[in-house]
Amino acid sequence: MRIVLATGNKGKIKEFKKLLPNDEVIAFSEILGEMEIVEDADTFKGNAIIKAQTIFDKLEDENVIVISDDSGITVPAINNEPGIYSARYAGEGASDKDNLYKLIDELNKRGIEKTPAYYTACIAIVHKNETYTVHGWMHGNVINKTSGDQGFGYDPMFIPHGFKETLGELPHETKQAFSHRSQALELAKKVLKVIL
């Protein structure tokens, strides 16, 4: 099946084409080129609704099928940053990096060298008008120092619950079995069944 991303994010790209290798994954700027889809919303829920329902308007084809992902790291230690703002945790524009190091600042700032976190996926389906969500989570803990190169964003500072390493450190296979996006992606695949 040919399923439209709607995201921008290299990283969230690479991940979909291997959780999804039996489907054409394509993203969005393939067909319609760069735009800037505003996530206005106050929830990863709204914001995932927003950019698959924005590019599904824009494609003007009813039968295709567009995913969307919001996803961020929540630290309730820091007044539950990032949460929604994590791919802009500093500031526009800011890359993966930026938003990394602030928040080990912000943990520092605090004299926290370790405290628990969670990831939270949403992935959207629009499809024939209709629009699905489903959630995936994963908990774990952030440090204050980054730790592996593997992934992306927030992997580096990240230890998932039962590991010692980060997901910095940790083998893309093993991150695939258990992250938030991999349990909301299964969760959509029920999903896509029933309605195709």
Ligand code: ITT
Contents of the next structure:
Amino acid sequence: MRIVLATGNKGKIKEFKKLLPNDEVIAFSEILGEMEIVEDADTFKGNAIIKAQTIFDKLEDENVIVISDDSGITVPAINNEPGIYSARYAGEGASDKDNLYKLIDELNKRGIEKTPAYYTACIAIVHKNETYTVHGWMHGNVINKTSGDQGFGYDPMFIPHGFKETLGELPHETKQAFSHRSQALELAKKVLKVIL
Ligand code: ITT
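Moving from the form predicted on its own to the form predicted together with inosine 5'-triphosphate (ITT):
Entire complex below, previous chain first.
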């Protein structure tokens, strides 16, 4: 099937393409060009719906399948930061690296070397103007330094449960096997089976 991804994040696009090898997966920008979507909801679910619905409305084709992903990392020891603000933790327009080092700084300020953290992904599907949402989580620890350059975002400082290495060091197949995004996408595939 043909799926339009309502994301501009290159790391997510790469992962979705790998996770859906039998489908035609297109980033919205290939059809509509670059576009800024204001994500002003206060939950992952709210922001995922805003992104998918915005792209669905622009495409003006009710048969299209639009999928969005709103995700982030939550660290309970620092008041659940950055959570839904993961993409702009170091400020508006911050890069993945800026956000990564901001989280490391926040751990260092508090003298934390390692502490539990989890990733959340909410995937929204819009098809025939109906909206469906599913979630996935990945638990582990964040550390106050980076290691490896696989993945994207906060991956170089995140050690998933059951491993000694960060997602920056582990092969991408390992992350794909159980990541928040993979788990949410498994549920999204079940929804698609029912609605299509
Ligand atoms: P779109 O809204 O265009 O999808 P975005 O990067 O702004 O792109 P989000 O608002 O969902 O996306 O923010 C997600 C941030 O959370 C992202 O920028 C990463 O820093 C982080 N993140 C999410 N999933 C991640 C993953 O699998 N590995 C590392 N970091 C991740």
